[in-house]
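Just the one chain here, the form predicted on its own, laid out as structure tokens.
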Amino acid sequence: MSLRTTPFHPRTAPLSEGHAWRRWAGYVVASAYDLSHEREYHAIRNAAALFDVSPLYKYMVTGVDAGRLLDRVVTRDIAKAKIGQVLYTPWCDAEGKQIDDGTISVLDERTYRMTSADPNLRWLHLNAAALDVAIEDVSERTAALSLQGPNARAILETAAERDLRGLKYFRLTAAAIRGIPVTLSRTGYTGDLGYEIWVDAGSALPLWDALIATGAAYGITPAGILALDVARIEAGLLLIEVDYVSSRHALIESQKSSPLELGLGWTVAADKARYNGQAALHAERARGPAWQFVGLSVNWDSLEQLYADVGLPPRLPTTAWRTSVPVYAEGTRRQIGYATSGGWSPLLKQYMALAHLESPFASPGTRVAMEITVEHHRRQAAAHVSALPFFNPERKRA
């Protein structure tokens, strides 16, 4: 089966200097448009970066029982959500282990849009038994862009000819950009001021053209997955099949994680009606999770010394990595967890990683060691546990 292209591909393909593409949910998307992702990353933090996020799975859930279905499936309390609100939420199996995470947009009292990283249509139908609800996969007919960075609001206000200062964090509104109907949500995957723009796939190209033309004066820059990966690690945001394994795909029990182990306890409702995994999650909350998802900050002097010992200057990863790396208790060979993704933050000037640690070692400031391979030899670099996110600018929520 050949990879599909998104509705924006006629615009994004000619921009790719190195033809660096990757697979995402059966689509081909840009890893980077330039030969390096550095300019694209700096656009996220200093101007505005434009991402094609169309490969996300998108489902419209409608009907009298639409809210009841979603409340049965996800851990957030959908009944308390207001029209125009967007909820980030995980969803779990009966044992409280995480299947996926995504967003639910409340479009009206009986209409919701659910986005996810993996296919979830069958799962929704299985949970919809005896409910008056319709579930439609609108993934192919709905295109999406993510505009992220400090200039994102100015670009959208100019393009949509309206004041967006009243659009709060994780809220959405209908708008028009050069006559094109769109939905704007103040959401994103960079931990910065940002918006996602939802549009009928047939209007994708004129929307792209309008944003690029409007954003030229504001430094708008098309950006790919490599830049996004650095930004989402700085923001402490999870990536499925990298930072956690979906319980659907796990081969053994130890590969599974609960939302409480992934730092998502705030998304697990304590007082709503029955939902998938509720009993297991309540029991886990009472006893405390065995694991915690944390940030690691690698000590620069320690890293530099490991390379100096073999006569080399320190080497930093040129892109964010997505591999399992052992983490040890300080000064020992006892493994207490593992890092799942990491890299160098150009903004923070810091070697950072996201990691799963046994709960007794997960308090911020705890000294640990992360495995580093130096000239084919495994070494330990000193590190300490950091609270997430690494980067959390006021403008994100302001």
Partner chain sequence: MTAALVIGASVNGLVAAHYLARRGRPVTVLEPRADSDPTLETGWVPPVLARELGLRHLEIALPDPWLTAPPLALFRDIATSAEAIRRISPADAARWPDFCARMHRLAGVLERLYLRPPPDLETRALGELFGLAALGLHVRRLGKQALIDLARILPMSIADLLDDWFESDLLKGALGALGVWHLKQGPRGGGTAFNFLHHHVGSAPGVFRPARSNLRQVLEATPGVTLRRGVGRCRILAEGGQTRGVLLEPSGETVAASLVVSSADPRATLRDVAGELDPEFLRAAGNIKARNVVARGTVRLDRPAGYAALCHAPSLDYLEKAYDAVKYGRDSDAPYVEAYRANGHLDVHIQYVAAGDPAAVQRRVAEILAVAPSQVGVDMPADGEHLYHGEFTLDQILFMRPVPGWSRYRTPVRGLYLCGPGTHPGGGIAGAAGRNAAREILKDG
Second form
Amino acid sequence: MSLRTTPFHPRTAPLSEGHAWRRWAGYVVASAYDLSHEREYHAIRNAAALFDVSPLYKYMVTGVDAGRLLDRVVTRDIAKAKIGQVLYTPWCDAEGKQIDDGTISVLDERTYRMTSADPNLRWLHLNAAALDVAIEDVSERTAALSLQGPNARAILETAAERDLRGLKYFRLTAAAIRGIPVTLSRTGYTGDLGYEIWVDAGSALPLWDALIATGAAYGITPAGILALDVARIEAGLLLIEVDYVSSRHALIESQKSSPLELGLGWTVAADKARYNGQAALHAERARGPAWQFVGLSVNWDSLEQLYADVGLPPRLPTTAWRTSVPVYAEGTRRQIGYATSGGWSPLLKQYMALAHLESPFASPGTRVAMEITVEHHRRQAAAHVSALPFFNPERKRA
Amino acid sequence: MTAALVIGASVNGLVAAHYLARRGRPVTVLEPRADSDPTLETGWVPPVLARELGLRHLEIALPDPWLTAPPLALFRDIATSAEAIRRISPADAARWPDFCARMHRLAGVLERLYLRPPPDLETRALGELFGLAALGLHVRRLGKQALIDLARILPMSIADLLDDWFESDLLKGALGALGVWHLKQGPRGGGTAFNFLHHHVGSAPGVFRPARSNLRQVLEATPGVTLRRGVGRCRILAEGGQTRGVLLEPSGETVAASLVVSSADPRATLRDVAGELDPEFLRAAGNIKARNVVARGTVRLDRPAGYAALCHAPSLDYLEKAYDAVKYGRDSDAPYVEAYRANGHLDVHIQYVAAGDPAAVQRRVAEILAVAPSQVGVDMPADGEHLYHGEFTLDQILFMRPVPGWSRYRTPVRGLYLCGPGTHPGGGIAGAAGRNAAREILKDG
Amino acid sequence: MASGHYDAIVIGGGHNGLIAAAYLARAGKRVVVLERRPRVGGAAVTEEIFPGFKFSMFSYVVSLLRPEIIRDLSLPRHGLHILPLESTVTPMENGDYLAGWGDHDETRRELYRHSPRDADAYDEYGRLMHFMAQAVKPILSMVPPDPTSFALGDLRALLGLGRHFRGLGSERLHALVKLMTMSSADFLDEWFETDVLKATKAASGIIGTFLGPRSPGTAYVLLHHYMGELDGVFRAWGFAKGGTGAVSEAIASAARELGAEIRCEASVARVLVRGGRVRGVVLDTGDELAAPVVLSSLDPRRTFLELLEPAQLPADLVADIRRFKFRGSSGKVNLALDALPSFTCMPGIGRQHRGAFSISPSLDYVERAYDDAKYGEFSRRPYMDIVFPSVIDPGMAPPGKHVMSIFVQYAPYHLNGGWNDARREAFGDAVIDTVETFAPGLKQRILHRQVLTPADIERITGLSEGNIFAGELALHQLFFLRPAPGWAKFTTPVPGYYQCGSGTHPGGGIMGASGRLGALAVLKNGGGGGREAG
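Moving from the form predicted on its own, what structure would you give for the form predicted together with its partner chain?
The complete assembly is shown below, putting the previous chain first.
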């Protein structure tokens, strides 16, 4: 009668020094294993961090019309995808407002695995009218780990005893780790070199043990959500219910966003068979979206000055924040948007944020002001619009 | 002008076809079945149809007495009926004329709603708003009592309504049966009073059974449209949000057309073009309630029946109990049965039947009609095949029919229209949906 | 005149009568509440039926007490404390159960166990119902306009109402039409496949009605629960500390503080009408109390047909009130227990006892319970809503002992052959026997039992035919039709005589809106004059 634990829980629980857990899709996962998430963050960028991402919703879509079903649902063109490809894609309602985002793995021409942040079983079924397709929720049956960082490939090559250089960005392959059958996909939520490892829940613990044993020599570090959150902001990756409200949960129209407003215009296929929201998205593209999703870099001097005014050194958000913060046109009180996530990048030495801005203010370099609370008083810190991602290492795709 | 294909040589299909043809459009009616159905059409024929389409030889049959429920007989003449009722209840007889007048006035309000597309409550269009206002004024002009009656009676159960007026079980049973006609509801179900009024639309005061007519046969004989029979299943083709034509199965012939008007069940029609529809729309269409609980029977007669229309529904409780069975998926042991004299046989309506044992239903009907079981033939209800392509419940009428928000005969697919009884104003009103649909199609040009 | 002078007299000290009095007193009126019984509360009373065991004798949960009333009368300061009912567990006939918990993740997980698709649908359903509740809520606090009237105020209100509904957008407008017209079973069929889930939700739609889950017109009651959630911060829905009588006491305390006088054991025989307007009331004792304004919080039958002479009213109103349907359909069994019972589906004593047990294992089960009632019998296997108030509020029973409240449906007022002691006990036995099948061993734990039939409810509380809502909440008896067309604005044909009970709009449950709106109608008409004038 309590929250669910993931198949890796027997291993992750003893690691948790601060008993810092958080909820994710009805499961408990570690916020951080150490008392601070700092070491875990640096493992992502410096060695390899191991995340338990089992709470993701996972659906197997199979049958003659499996591809057609997914093509009806998502904005990207599934028909053009190759076997072994993984597509990151949003999906929308009839008005072109984003419901959720996730990945679709093309396992073969009749078998697809979809992952999502929110439940989508019913939505898939509603879209499957008159199609020959089976949809199975395999969330509980499938455990998942994410191994992210510059050493991730070396660890997996050793553990799987094979060369993985051929496995390109957003491609997947079947493999075995110490005899355990897994699917490896070169994907992740950190914007770094990384892989996600999909395994039958029954084999979760031996897999964990194998990776930890192999990874020890490469600095493998179990990491929690706090570290991940900093990395994903650096990578400019969206988080549902933080950076946008699912159109399914929105209570009023203005809470909804379209993929074009969320920086996902590249995922909206210009030419594909009919899908949910197509007409609305084409119309929106033609007139230009009213909003853009951008990065903000807070001006250090401005920040320092605001604190100096009250006699303090700058205080920096060492964990990422997830609140809504007003953004103003430079030097005015006119609000032109709001930031939804932000934090200090220990790697880039930069105060960064993800923000929704009215389109006229969204081109990179535009100077704006973000609200910052300094010693109980609301102030405006100078900032400028940055191209996303903030951090984009070559190794991510190489 | 674009040529039109009309699916189904039903009354509504033919009416729509003739209205389109009259405006110079080449029209082909595709009828899946090979033979013409000889049975008469049940339901009010709006006089405007005969006038506008110039129909000849239209015969509308209404027996007198229009219903026999021994020992009671009900006549077209209100005073004669009252006389007959007096023998079982003087109190009811005294109330009969008033009841007939009140019901007729309310049915008149519905009648006005039925010969046009359903009111669009969300409209911002000026013309629509004037229409709404005119309707509002019309209703208010009927007077306070009519307005209150309407508001109070529509959501009511026919049992509550009749209990307010009458004491005789027999009379209430015979009248109450019309309230549950083709519904998976008992007389105590809310909204059955509306179903009662719906079937009273167009009737003479004091007549609570629909007339039967040869409207379909007359329409078939009226020149102006091409009628292709025996084409088999018609599958509608659509692509890119636009209707492309009809594929005939099993022949495989494709008839291209950018305008297709379907008088078939909306659910079947929309299923053909599911790939073109939004999931929420499909969900709404999938939610159309069309639970068939009526078996059709035929009784071969050795000698002519002593009645033209016989009703066996001796009380409201009888009807309610008959309904109880079907709630749990069983056929009623004591069904409501109504028999109509036709040429040398009886057409029989048997309600409530789920899908059980035809032999048992046959036996029950034989007992009730006092004939030998061997004389009775029974067609069990096919699941989901509702005579009206959707039950007449308050959530499935007016702007909610067939799919909420899509009540104006259009579909999300350009060039595909609906015109069958699944659309407003629905079954039991012969041809009104077809006429309304054709007028909307012509508006779209 | 035997008594002092009042600006207004309120007949009936139920929650609506008390609220009306409090609002009048708040506006500076001298007002007296006359209650027939020795205590205030009407159907919202807590009584120590057996020594040491206290029961919310009739109404047992607070349903939608209007937040503006809680605020205006400072009820928390007067002792109102509404505690959450945390869960609903429905035992199934196969020994399994369906549980709804306070935590969203946990509820989702439980639903998922029954149907993964329903788990998804549940959230979307909840969201739609949230919107619907939002759409309907303003109506609860408004005086129903008369659509047959050409008066400017009515037309304006009607137009406003039209605009309100059109403002919802088509999807929600259609959903609202469906909710208002469909049966709860059909409505739920559009969303869910798990029968026990539909049964449990549908059961909440039949409470107090003479309808089954498959009867059209039951769907909109599904909204009530979600309206409670909108008022979440006020916790307008839940279990009152000290029982529902404590709600009445809090209101009475507020009313007294505001200057109202409350007299118990003061039974009104009739309303005094002279010279074409109300002059006061006559008590059973023959004493007369004078006031220019009289409000009746009794049900419409008593308000119009018993407290007045039919000759004092227009004939069509008399006919309308005679036609107004009461048909009480529910009963109550109150048990004093030695110890809590364990339910087979979820053995042991635990947090499940802090919530409700709903005996609604399937739609067919509830529908069959209705079938019995349709033909004049009490349900052999009834739908029941069971709570253990002493678990939530230990003060309700001696330490270690418990009280169990069983709301039962259906028990028709018009029982074949009529109610008598033997039939009452047979009814009680049917209830206990049915619970026993889900919680074996209950019988041995029973120390005392009280069985209340609709006839008992009528006798004790005065509610006609024992209808707990003072008149059926059916579509044709709502809004401008409640209690009768033309008389839904809390006034009556007798100048100075007002209605303020649950038999008026919006009616039903411990909501209090009728009492408040009734008082506001008096004040709007300048009724009774101020204290200065007196």
